[in-house]
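Presented below, as structure tokens, is a lone chain in the form predicted alone.
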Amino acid sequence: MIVANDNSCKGIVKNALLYKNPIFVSGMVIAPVVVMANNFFDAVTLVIAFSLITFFTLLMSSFVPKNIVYTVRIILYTIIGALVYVPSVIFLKYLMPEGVEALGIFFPLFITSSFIISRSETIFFLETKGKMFLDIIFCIIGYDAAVLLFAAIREILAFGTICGNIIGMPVEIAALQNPFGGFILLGLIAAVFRSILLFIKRVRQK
């Protein structure tokens, strides 16, 4: 298991990124991943539709009183989503109608997502508002860095393209553009993901 309990600023920071990645560590809010991301644009729309939601609802839900009774919390993080959910739609229907259109279902999801939820009950309570607030931004890179990283592998198998350009690939994986093929693809990039951290740390302690 990967682990790396440091609180200090680069540990934070190394765990957001690395240690415990959303995405490839984590496996956290990977249904719009491999449904949407099979190419660089579709996954840029996706990461900055995330980062909008997530970063506003977790800033503001870590304002929600501690003493308050668990329900209720998860039901105020949710309002408060539902709240900054309507100006980052009005904002990305503005700056990119398709994209917004394209993510359907998925982005009013991300205002329950298991991501924001886990990060107010398990991590945000345990921080200074210092800390606190640069988890929220290494977290969210970390997630948006894997998105990226998973479509432009997706694209160049699948379409032979990368930011709709052809590069020429001998061959095509088709399957990998439906979510089935996207899901084994993620799983096998988190798989090569957490094996490279496990011998950087097993090297480490040598």
Contents of the next structure:
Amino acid sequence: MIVANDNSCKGIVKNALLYKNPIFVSGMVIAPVVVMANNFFDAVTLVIAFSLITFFTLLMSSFVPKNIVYTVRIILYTIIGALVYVPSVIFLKYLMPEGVEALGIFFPLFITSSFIISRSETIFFLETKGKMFLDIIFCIIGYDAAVLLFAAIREILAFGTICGNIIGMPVEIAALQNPFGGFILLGLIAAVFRSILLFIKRVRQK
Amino acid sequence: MELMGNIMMTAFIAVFVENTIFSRALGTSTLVVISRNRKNLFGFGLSVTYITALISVLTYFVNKLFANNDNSYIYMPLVYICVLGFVYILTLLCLWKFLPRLFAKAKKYVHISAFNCAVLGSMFLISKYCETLSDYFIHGLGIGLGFVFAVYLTAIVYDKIYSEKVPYPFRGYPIMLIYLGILSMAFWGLSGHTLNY
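Output the form predicted together with its partner chain next; the form predicted alone has already been displayed.
To see the whole picture, the full complex is given below, headed by that same chain.
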């Protein structure tokens, strides 16, 4: 795997956005992306819901003392997630009721996402609170950007539209609207993303 | 006989037609993570099955108590998480007390098998589609067995997915997603679709 090995702020940002991108490289929280991110508008609801729950859950989880045993810590992380979900769902239901309806069971599932479970432990090992904050912010930005890019490509290919506007594609691949289409497209984009990272690395080495 | 037929049909639908991974992608991230550490894939799958089966019974009683008003969608995730936490601690305590050898092996992955989208998702799905206690249990068990089946299908191609014969950009995670997509497409066909000629 290509990674930025330094633990500097620049390295943390590079890893979060590129080398350990949660969607295209690490494969975290891909279920809602594969099933729900069919178009750009649904993807916007998805990233807002994800960002709200993940940011506040990780922020509050960072105050859980390290000396508590892991068995109890993991329950505390998910309880914090469930508590953060309450104001998040009320807020989003007021702001975008149709979007929340469309998300269905995937909204509360962010509470036990692999992202929260793994990051809430990883951030313990970062040296300062500043770096921890930077890591959380840029991991969320990396996830959001990847989801929006994926949804935009999927909407163009599956519906021939972008943000609902017809762009006149010669062929529409309707199968990409289904979860299996989501899996295949995500796999292809992940491969292209890895090729781009490899190309950048080779150019820098030369 | 009719009851037996219904049970078999419900289990078949839960394992094959509405497989959590292939139809709703629930637990895919967990599958990706555990497939990188190839050890205990089946232990992990069985652990998920045990938890979904036990949780399904508890979900039935919890729903009877709490999920009876329009605002239940706000607080039910918290209730479900508390139930999951209870099952998680109970499981670890029972293993530690009665099966210490298994506890030593299982403690590394019990937390991932309890706190993942497949398990929490199964609680929401069975709450939505099931009515009786037996429905809850059979669906819960079926979801867990469906997960084991998906883990098995991933495990048998593990060496090929990570083989050096696969071009580097596709090796590992990307080709696994494409493989899951092809399997998902095959299982999607089982749900029955008519073609317009």
